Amino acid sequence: MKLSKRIGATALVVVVSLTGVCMSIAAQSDSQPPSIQLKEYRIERAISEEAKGCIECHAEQTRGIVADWAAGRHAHANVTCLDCHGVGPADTDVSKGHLQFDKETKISPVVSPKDCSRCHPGEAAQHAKSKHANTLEIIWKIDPWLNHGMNNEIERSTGCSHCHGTIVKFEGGRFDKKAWPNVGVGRINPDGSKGSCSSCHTRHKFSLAEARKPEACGQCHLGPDHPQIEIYKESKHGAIYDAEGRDWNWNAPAGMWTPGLDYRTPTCAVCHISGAGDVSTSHDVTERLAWETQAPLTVRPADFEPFPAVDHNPKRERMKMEKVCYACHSKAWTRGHFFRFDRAVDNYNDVYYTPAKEIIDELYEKKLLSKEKPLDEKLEIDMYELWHHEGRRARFGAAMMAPDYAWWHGFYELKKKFMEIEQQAEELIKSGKPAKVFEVKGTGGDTTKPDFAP
C-alpha cells in the first residue's frame, strides 16, 4: 500500500490540543517575549467515546502521558487508556481518587503483566517464569538484610524494592504508600501476577527502541555488586555502541531486528532477550545462561536453590548464546571466549570462595563468630562482599569481556579480601576471643516473610 493511501485510510475522530514546549521566536521583536504555540494531537482512528473522554481529560491534566502515548505504537494500534487501565468485575484495585473526577469510569493505576498478556501472551508467559519476575521472592529467600531486619523500611523502599519490586497493597481504593509507586521487575500485583513490563518498556510510550538499548538494563544492573552496565561500556561491544549506536535502526519490528543490518554490535537485549538467526526471542532472561554467576558459589541455573531453572540444560543454553555470537564472530573466537569464561568460574569457585567459606565456617564452629545475626561482625561483611561484590565483578567481567572488571575490580580485589579474611581469622584463633559484634545502624526492617517465601 502506498504511503499516501496508508495515511488516508484513517478518518479524523477527535482533536486534542496540548500546550507545546516549542517556542516561536521567529517574527518576534527583541522586546516581545516568545509566544507559546499550541501543538495538536490528532487521533485518527475509531475509538470509543469513553476512551476519547480519557484522552481529552488527560491532555489537560497530564499532558506528558498523552504525548508519550500518542508517540508510541499503542496509540497507532488503537490501544487506549481503557484497554490497559480499565478494570473488570473481579478486580479489586479500583482507584477511589479517579472516581472523584469520573464517577462512571473505573480504572486501576496498576497495569500488570496479566493485563499486558491480553495482547502479548507469549512475552508475559516467558517473563512469568524468569528470574526477573520472581526476583522479589528470590531475595526474600536468600537476603540477610531482609530476613534479619538488618535494614529499615525506608532503606528498603528507596533501595532494594525500587528494582526488585514490592507487594502492592490496595485497600479502600487507595495504595499503601510504603509499596507504591513501584515499577520493580519483580513487583507482586493485586491480581497476583508478578513483575512490571514498564521496568524496561517505560510508560506510556512503551518504546521497543528504549528497551533494546543498554541504558534500560543499566537502571538496575550497576554499582559495586552487579555493574553490568559499566562492564558493557568497558567492553569492545560497548565502545562500538557509544561510537555508533545513535545511527542504528532501533525501531525494527520484533523478530526482524538484524545484526549487521540494523545494528553492528550487541546490547544486553541482543544477548539475553532478542532473537538472532534461529535463536528465538525470549523474555526469560535465564535462557542462554550456562552459569548462575550471581550466586555465592557459581552453580548451574537448575541447581540455584532459591529459584531453580525448570527444564534447563546448560549445554543447550550455551549453544543458544554461542549462536548469537556467531552473527559476528567465528566459532573459534566464540568458543575460545567461553572456554576462558568457564575457567574463570572454576578459578573463583576453587581458589577464592570455597576456601574462604571454610575459614568462616571454622570460626563459627569455634564460636569465634556469632551466628545470632549476619553482617554484624567485620568478617561477616568481608565474606559477604567477597562473593556479592568482588566475586561477581570478576565473573561478570570475564563473561562480558571487560578486563578491568575481571582483574582490577575482580580477581585483584578478591586477593586483597582473602588476605584480610585470613589475617582476621588467625588473630581470632590466636587470641581465643570472639570477634566484636557491632550494633548495626538503620536496622528494624520487618522480618515477616511474604506468602510466596518459605
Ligand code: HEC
The other form holds:
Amino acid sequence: MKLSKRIGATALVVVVSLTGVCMSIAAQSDSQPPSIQLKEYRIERAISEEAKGCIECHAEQTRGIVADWAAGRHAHANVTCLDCHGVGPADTDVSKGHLQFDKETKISPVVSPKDCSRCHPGEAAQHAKSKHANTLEIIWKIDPWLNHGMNNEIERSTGCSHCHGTIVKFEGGRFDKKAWPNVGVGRINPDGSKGSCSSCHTRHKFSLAEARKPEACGQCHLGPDHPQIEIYKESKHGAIYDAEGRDWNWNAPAGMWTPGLDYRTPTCAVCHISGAGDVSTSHDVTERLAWETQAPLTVRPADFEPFPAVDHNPKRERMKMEKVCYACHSKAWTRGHFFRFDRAVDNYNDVYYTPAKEIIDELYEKKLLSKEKPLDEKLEIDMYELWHHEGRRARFGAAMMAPDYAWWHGFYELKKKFMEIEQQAEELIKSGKPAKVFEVKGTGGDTTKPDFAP
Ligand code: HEC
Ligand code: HEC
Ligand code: HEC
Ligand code: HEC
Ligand code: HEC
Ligand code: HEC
Ligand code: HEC
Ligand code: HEC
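Could you switch over to the form predicted together with ligand HEC, since the one displayed so far is the form predicted alone?
All chains and molecules follow, beginning with the one already shown.
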C-alpha cells in the first residue's frame, strides 16, 4: 500500500513538472499553437455475467422495472442494475431474501444519494446541504405535532413521512415496515446519507425531463399550507405551460436548457434549480431565495434559526433569481414584481403576524390560554392557521404571481382570522375564565427525537 502510494506521488510530481516544462516552451515559441488537452473517453459496452443475470431474470419477474431502466439514460450509458444495487463495503442493507433468487451476488435494495454520488458527486453534494435533505432534523426541531405527540404513528406515517421522509431501518436483512417503502425528500438511509434522489427523478427512468416539470414538485408542494402547484397553475406562466408545454423541449442537457428557446415560460425547476444564463444549476433550493416565507415571522434564510443557510446573502441570491427572469423580461418588469412581493412580506409580518402574536402572548401571560400543550385550544389552532395556512398563501401567492392566493386565500382570510382571534381574546379577558382545553383525538406519537445519523 505504502509503496504504491509513494510511486503515485512520484508520478504526480513528474507529470506536474512536465506540464511546467511544456508551458514554458509554449510561452517561448508563440509561433507554435498551444497543445490541446484531449479528454480520454472509453466506452465499455461489455456487461458482466452477473449484471446480465439481473436483467434477464428481472425482465420476467418485474418487467416494468427493466422497461423503465431501458428507457432511461442509464441503460444508454451502460449503467446496470448492479452499479446501483451492488453491495459496497459501507452497505449494511444486504437483502437476505434475495439470496434465494440469486445466490452468487449480494444486492442492496436501498439506493441512496451516497450510491448516486459515485457518479454524480456535484448534485449529491448540493442536495446534501439543502433543506430538502435535512428536513427531518428541521421538523424535529420546531414541529408541535411531533414534539408534543399531538398526532399518532399512523397519521405520521401516511402523512408527514411520505413527503418529509422516514428513518429507514434495515436490520437482520429485513426492513422495518413502518418506515419502508419511502422516498420522502429527506429520508435517512441506512448508510447515513440523507434524502432520496427519486423524490424528483423517479426510478427507474431517473429522467431529467420529469424533474423539470412542475408535477414533480407538486406531489409535495400542494394543499392548504404550501399550495405552490396550485399557485403555479393559476399564474400566467402555468397557464401557458398547460396550453403548450407538451411541445417544449424537455430533454436538453443540464446547463443547455435555454429559456425562450426550449420553453416559453418557467416551471418550478427553472426558477429554483435549473441553470439559466450565468446562473448555474443547483440542487440546493434555498439558493435564489431572499426570504423564508414559510416561517411564522418571515426572516432571511441566514437568520432561520433551526437551519440557518450558510454563506447566504439575500441581495446576491435575489439577483440570481432576477437573472432567471431577464431571459424573458425587462429589468423594469422584473423589479416591479419584486417590489410588490417584498411589500407583501412586510405587510404580512407587520399588520397580521406580529400583532396577532402579541394578543396570544398576552393570553398566555394572563393564564387564559394554557402553554402545557400546543394545538389543544381553539385559539391555538386559529393562530397556527394564521401563519401556517393563510399567511403562507398570501406570501407565496405574491411571490409567484397568483392573485387569487395572495388575496382571496391569503390576505382576505387573514383579515377574517384576525377578527376571530380578536373576538375570542376579548371574550376570555372579559370573563376572566381560561379557554376550554380540548382532549385532542389521535395523539400519542413518539416524542423522542430520533438519531439523525445512524
Ligand atoms: C433468478 C432471478 C433473479 C436474479 C438473477 C436477480 N433477481 Fe432480483 N429479484 C428476483 C425476485 C423474484 C425478486 C422479488 C420480487 C418480489 O418480491 O416480488 C427480486 C427482488 C429484487 C430487488 C428488490 C428487493 C427488495 O427487498 O425490495 C432488487 C433491488 C433486485 N431484485 C435487484 C437485483 C439485482 C441487482 C440483480 C443482479 C445482481 C438481481 N436482482 C438478480 C429475482 C432475481
Ligand atoms: C441508477 C440507479 C439504479 C439502477 C441502474 C437500477 N436501480 Fe433498481 N432501484 C433504484 C432505486 C433508487 C430504487 C428505490 C429504492 C430506494 O429508494 O432506495 C430501486 C428499487 C428497485 C427495486 C424495488 C422497487 C419496487 O418497486 O419493488 C427493484 C426490484 C429494482 N430496483 C431492480 C432493479 C433492476 C432489475 C435493475 C436493472 C434493470 C435496477 N434496479 C437498476 C436505483 C437503481
Ligand atoms: C455508475 C455510475 C452511475 C450511478 C451509480 C448513477 N448514475 Fe445517473 N447517470 C450516469 C451516467 C453515465 C449518465 C448519463 C450521462 C448524463 O446524462 O449525465 C447518468 C444520467 C443521469 C441523469 C440524467 C438523466 C436524463 O434524463 O438525462 C439523472 C437524473 C441521473 N443520472 C440520476 C441518478 C440517480 C438519482 C442515481 C442514484 C439513484 C444515479 N444517477 C446513479 C451514471 C450513474
Ligand atoms: C404533502 C406533503 C407534506 C405532508 C403530508 C406534510 N408536509 Fe410538512 N412540508 C411539506 C412541504 C412541501 C414543506 C415546505 C413548505 C414551504 O417551504 O413552502 C413543508 C414544511 C414543513 C415544515 C416547515 C419547515 C421549515 O423549514 O420551517 C414543518 C415543521 C413540517 N412541514 C412538518 C410537517 C409535519 C409534522 C407533518 C405531519 C403532521 C407534515 N409536515 C406533513 C410537505 C408536507
Ligand atoms: C417528496 C416531497 C418533495 C418534492 C417532490 C419536492 N419538495 Fe421541495 N420541499 C419539500 C419539503 C418537505 C420542504 C421543506 C423542507 C424543510 O424546510 O424542512 C421543501 C422545501 C422546498 C423549498 C423551500 C426551501 C427553503 O429554504 O425554505 C423550495 C424552494 C422547494 N422545496 C422547491 C422544490 C422544487 C422546485 C421541487 C421540484 C423540482 C421540489 N421542491 C420537490 C418536499 C418536496
Ligand atoms: C427537488 C427535486 C430533485 C431532487 C430531490 C433531485 N434532483 Fe436532480 N435534478 C432536478 C432537476 C429539476 C434537474 C434539472 C436541472 C436542469 O434543468 O438543468 C435535475 C438534474 C439532475 C441531473 C442532470 C445533471 C446533468 O448534468 O446532466 C442529475 C445527474 C441529477 N439531477 C442527479 C440527482 C441526484 C444524484 C440526486 C440526489 C442526490 C438528485 N438529482 C435529487 C431535481 C431534483
Ligand atoms: C417565475 C419563477 C417561479 C416559479 C415558476 C416558481 N417559483 Fe417558487 N418562488 C419564486 C420566488 C421569486 C419566490 C420568493 C423568493 C424569495 O424568497 O425572495 C418563491 C418562493 C417559493 C417557495 C417558498 C420558499 C420559502 O421558504 O420562502 C417555495 C417552497 C417555492 N417557491 C416552490 C415552488 C414550486 C414547487 C413551484 C412550482 C409548482 C414554484 N415554486 C414555481 C419563483 C418561482
Ligand atoms: C422563459 C421565459 C420566462 C421567464 C424565465 C420568466 N417569465 Fe414571466 N412571463 C413569461 C411570459 C411569456 C409571460 C406572459 C406574458 C403575457 O402576459 O403576455 C410572463 C408573465 C409574467 C408576469 C405577468 C403575470 C400576469 O398575470 O400578468 C409576471 C409578473 C412575470 N412573468 C414575472 C416573472 C418573474 C419575476 C420571473 C423570474 C422570477 C419570470 N417572470 C420569469 C415568460 C417568462
